[in-house]
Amino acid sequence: MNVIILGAGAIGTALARAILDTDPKAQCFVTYYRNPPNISHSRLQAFQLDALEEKSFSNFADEIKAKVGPIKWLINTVGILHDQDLHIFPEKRLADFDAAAFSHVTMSNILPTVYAAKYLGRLFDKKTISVFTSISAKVGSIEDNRLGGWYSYRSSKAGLNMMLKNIAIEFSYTNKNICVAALHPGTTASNLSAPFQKNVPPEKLFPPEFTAGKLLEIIKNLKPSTSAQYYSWDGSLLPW
């Protein structure tokens, strides 16, 4: 079973460990931008990838096709909520909105999924059920938005959800066995959530290992008939 995990952050690394620990036949291919994943295993390979550059994805797809063979699962964990170096933080009010920050957050949270579908989608195994998923966020739900704020992040995740819906429809014509899903991981202890963890009750701040286990429970139960769904970490469906 060939599994691609885009992004070697807290959730991506925990997913790789969990997959390798529970499936002796799994081969994991993990991508990273600057820092290689903090994991070593005989059935894991790491690839440097700029997830915002189309050419980088094209080259990566060619390498996977030549060396790996059909893909069983693809899980995209690449995304951004804040970046201190770029002075990007979630907006509390309209006065905080910045077009350049909005553009960067939007591209960072949408392009990796689109490029993955464009260049890696044709490499999925057509003989058995396969999975294409991306980490979304509950705050991307339009119907569930009751607090406002976080303009760029909310909009980017809503845009990601729409892309996943579109991708699911197109894939249904080209490969009937692909299941597409948007996954909300809950608040996970990671660099992404670090500035906001003090406001999270301890029981709602999940270790990456817990999050990985819950997401894998969802992924393992996906079927073509349930493609194009939006799942929370506990398996419940979220409104788009």
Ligand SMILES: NC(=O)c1ccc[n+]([C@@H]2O[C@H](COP(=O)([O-])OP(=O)(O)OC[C@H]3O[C@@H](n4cnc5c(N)ncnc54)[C@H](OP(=O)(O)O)[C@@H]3O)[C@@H](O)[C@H]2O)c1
Given for the second form:
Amino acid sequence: MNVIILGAGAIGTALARAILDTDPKAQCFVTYYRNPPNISHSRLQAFQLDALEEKSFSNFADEIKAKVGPIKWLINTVGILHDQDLHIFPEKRLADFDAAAFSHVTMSNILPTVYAAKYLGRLFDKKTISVFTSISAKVGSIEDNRLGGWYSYRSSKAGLNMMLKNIAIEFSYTNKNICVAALHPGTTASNLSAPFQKNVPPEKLFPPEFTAGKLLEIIKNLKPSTSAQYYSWDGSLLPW
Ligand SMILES: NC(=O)c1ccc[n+]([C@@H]2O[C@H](COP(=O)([O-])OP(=O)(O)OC[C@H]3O[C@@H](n4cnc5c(N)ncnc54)[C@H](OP(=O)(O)O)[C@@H]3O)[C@@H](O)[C@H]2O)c1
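Switching conditions: you have the form predicted alone, so give me the form predicted in complex with the named molecule.
Let us now look at the entire complex, which starts with that chain.
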């Protein structure tokens, strides 16, 4: 089975490792941007891809189409919350809001999913159940928002959720066997969460391996009849 993982950060790499360790038939195609995956495996191929560049996606899709069979799972793990080099940090209050930062966070958290659907959507297996999923975040839930703040990240993940719902509807017209899902990984130790870990109780800060195991339990049980849902790491449904 062919699995594409976009992003070789903490969660992306842990997913690739878990899939390769548990399924001897899995072939993993992992994309990275600045940092290549810190694993090597005979059934893993890494591709450099800027997930904000449309041409990068069309080239990647051509390569997958030419060299690889139908895709079984695509898991997008690309995303940002902060970027020191670009002076982007989640806003505590409106006074911190900056349009350029908002634009970059929004593009980084939404475009990879849209480009993946646009260029790779037609390469999915149609004969057996296949999965198209992106790592969202619980803070993207409009209904669940009680604390406020993090304007750009929250709204980018809410926008991502809408894109996933739309993609699920369009995919269902041409592929009756595909399931689309938004996944919340829980607070997971990674570069992305590093500046925010100090107030997280140790039992609520998951090692990426734990998160990957939980997300794979969900992915393995997805069915087309339950497409377009928003899952938390423990398999419970989140309100949009
Ligand atoms: N960790 C958490 O607590 C948590 C909680 C809720 C949701 N999430 C979501 O989970 C996902 C994975 O996060 P993580 O914790 O694994 O963080 P991470 O280790 O920082 O991984 C993020 C990945 O996104 C990639 N990326 C960023 N901009 C890119 C671009 N333009 N093109 C291609 N790749 C790009 C990074 O690539 P480079 O390293 O090469 O730059 C990195 O591989 C994100 O969507 C995040 O929002 C995480």
